[in-house]
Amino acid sequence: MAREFQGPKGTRDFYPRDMALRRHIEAAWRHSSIVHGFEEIDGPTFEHLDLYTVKSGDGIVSELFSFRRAGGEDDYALRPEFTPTLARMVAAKAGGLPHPIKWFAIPSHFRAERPQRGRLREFLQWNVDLLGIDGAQAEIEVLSTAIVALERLGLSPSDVRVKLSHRGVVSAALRSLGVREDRMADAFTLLDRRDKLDAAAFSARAAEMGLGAGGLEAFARVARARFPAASAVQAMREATGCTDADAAPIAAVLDGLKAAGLDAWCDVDLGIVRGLAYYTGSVFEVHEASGGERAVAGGGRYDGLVEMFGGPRTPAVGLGMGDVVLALVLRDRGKLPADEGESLLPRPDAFFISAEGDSSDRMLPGLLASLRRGGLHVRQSYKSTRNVGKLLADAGKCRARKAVILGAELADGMVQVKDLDRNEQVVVALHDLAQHLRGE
């Protein structure tokens, strides 16, 4: 008996319209990457499991699709993120790579997590990484690349916000509140989970760090501290007591974004610390403005990762933007076509209709082949009917620009060409057809 199969839970099937929407997002990512001087790379879909555990510890294994080849001895995992692959690639050829290294990738990733809104087990992620620059220029270029892509997709600062922070600044603020160095990692974990905990649970976790009542109140204030870019540095000093030297890393990034005309997109949010331990300085996330979705993107500075994989000291800043949450935001904000992607499908230059029996049927394959080899997108009817009206309706359904009717005029080397946008019809010589379809 025949069996019915469904796609694995947490994955997607991309039908033509779905694929058109996906390519629409990828096109914005790729365009912004290229105009900002990034070059495209890719790596294997799976890596040695150690590549992930050496960075994140053995606890990450439960989040991965890991496997061992039958009869083999090595453990592998489908890639959950791209940064370890990139760091491995840089470490392998660090001496021969031009600096700075500006790379981007748009690969599939896999995580063995419970699927939910905004989180799937297989997803696309745009990765933008700049390696070899110590100063704030690296953060500014990576963030600029992300913002320009969002802008190209129709989003504005009223739709999404870029939230900036710095782990060094947050550490200084927490130390001033009395958080001990041996509890700093716990404090960062709590900050990272602030939006997932209610006020009572947050306070209980913070109390475990030994802070007094005043310290707890100040800790909660730091966790919720959000400032618009224009007034962020002064407001941050007042809210946390940090010095000008403490605030300097964020101030440098904000100054660069202002010079680039992008500061209207940005806020400082000291509760953003990013959970991954390899971040060493600036961290940032992109969120839907109302806060109703998961982060659209996230990243930061990870200066020690290439060395962890055997390479030389290499300062680095990177960002990852997934397609799942981004598509939700675009749809909710009305930035995707109302026809769910049909208008994004490629439009044929011409749709061919055979209306003159065997003579046109015999000529059609060679004619189509010649036009396609010349770079034209042409389709044909596969129906047996000679009802031109029905076939013209099919041409319209596939959004062809013109319909070419092989009729009685074919005996004289002529065809009828109907412009489906203007509803105008002319007779064109076969030897001029390609030029006519190109609009020359």
Given for the second form:
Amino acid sequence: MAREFQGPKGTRDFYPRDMALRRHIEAAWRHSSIVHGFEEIDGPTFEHLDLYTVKSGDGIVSELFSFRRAGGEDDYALRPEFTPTLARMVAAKAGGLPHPIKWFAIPSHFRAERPQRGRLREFLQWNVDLLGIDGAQAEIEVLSTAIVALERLGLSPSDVRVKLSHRGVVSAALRSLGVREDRMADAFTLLDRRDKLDAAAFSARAAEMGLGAGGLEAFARVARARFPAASAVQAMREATGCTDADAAPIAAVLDGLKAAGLDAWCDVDLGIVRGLAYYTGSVFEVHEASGGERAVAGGGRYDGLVEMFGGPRTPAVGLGMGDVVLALVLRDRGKLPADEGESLLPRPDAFFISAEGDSSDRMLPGLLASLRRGGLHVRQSYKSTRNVGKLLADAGKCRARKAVILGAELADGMVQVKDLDRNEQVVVALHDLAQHLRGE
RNA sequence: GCGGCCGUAGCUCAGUCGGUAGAGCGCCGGGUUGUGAUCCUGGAUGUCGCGGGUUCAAGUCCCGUCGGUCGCCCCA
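Pass me the form predicted in complex with the RNA as well; I've looked at the form predicted alone already.
The next block holds the full complex; its first chain is the one shown before.
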């Protein structure tokens, strides 16, 4: 008895066009990673459950797909992020790895959340990690890698913005605004929630942190301010009263981005907090310019993480970029083909039409095999009709560049080759066919 | 975990007052004029998401459930 099956909630089926779009994105990620000197790694799709609770606490379990083998006693979880695996891998090899460590990965991840816009239960996330460098060079390289990938996908600084912040700089700025030291964590939480609270609620919460009227207003302004990279240090000083020394960690990153010619993509946004988890310095996010979507990417410096997983203290900067929001932004911005990926599918070099009869039928398999061994992408029809018009329609439907018609000219060792893009047709000798199809 | 909206052919949808299922496009096969077309012809489109209830009778009304979508919580 046939049953109807549905895919699990929040998962995707990748039909050929979908897969072509996915490979398009992955190719940009991989390319940018490689030209920046990162090497590709991967790890297991599931890990011991402990690996995630060590970093994120027991509360994380409800967000995970965790399981136990029937009859087993070990708890596992499908990986919800890659960083713990990476930290484990680094810790395991400890001193044996040449520094700096520059790795990237494009694994799938799983989270047991209710799906919504930009958020699914299974998704791809590109991870770029640079370990072993204390200075801003690490941030600059990781951000450059992200920006070059976005650029390769057709995006520009008017489409997406890289928003930079820094835990230490924000603390200093908040102190100079008058936030009490013991309320600093609350102030960070409030910054993180700036877009979820209305003005009144925001002010009420801010007032609890010891801010006077002037400081309150400045805090509200700073929480939402974006300072263009070129003038950010001065603007931060004016808006928050922090010193040049306070702003130095961000200034170092900005200087490097400017030297690399990437500052046009970047703003300083002190409202970027990224939870209270494990970031120890820089934090950054990439957003669609209008702010309408979830973050395209997020990351920062996490100097304590490898140590947490049993390795030596290792400075580290990492970035994660998910495919779901990125694809939405690319679509929003018109950077995906209008044909839903059709034009990203591989095009056959030639589509063969056996029009002559039995003798052309007999020679076709050998001809195709020979061309394929030579690296050409060639196809044939599976229809029984000899209707050349229909078979040419077939050729067009599979996006073939050329159609090769095996017709009466076979008697002279010739075939007709029709360029389907230009609608031009020539007669070519069989022994020149491979060369002709290669465009030589 | 909570809430809004949605669910009929592959797609877009129609389906009246409750009376056993429709159109267009697309798809597949065949034929004709040899050249992606036109024309002719044939075909599958489907447990109306699924399950229950009301009814003589449910795509239609009610309940539940699954899935999609958008939001809340959370967001590593």
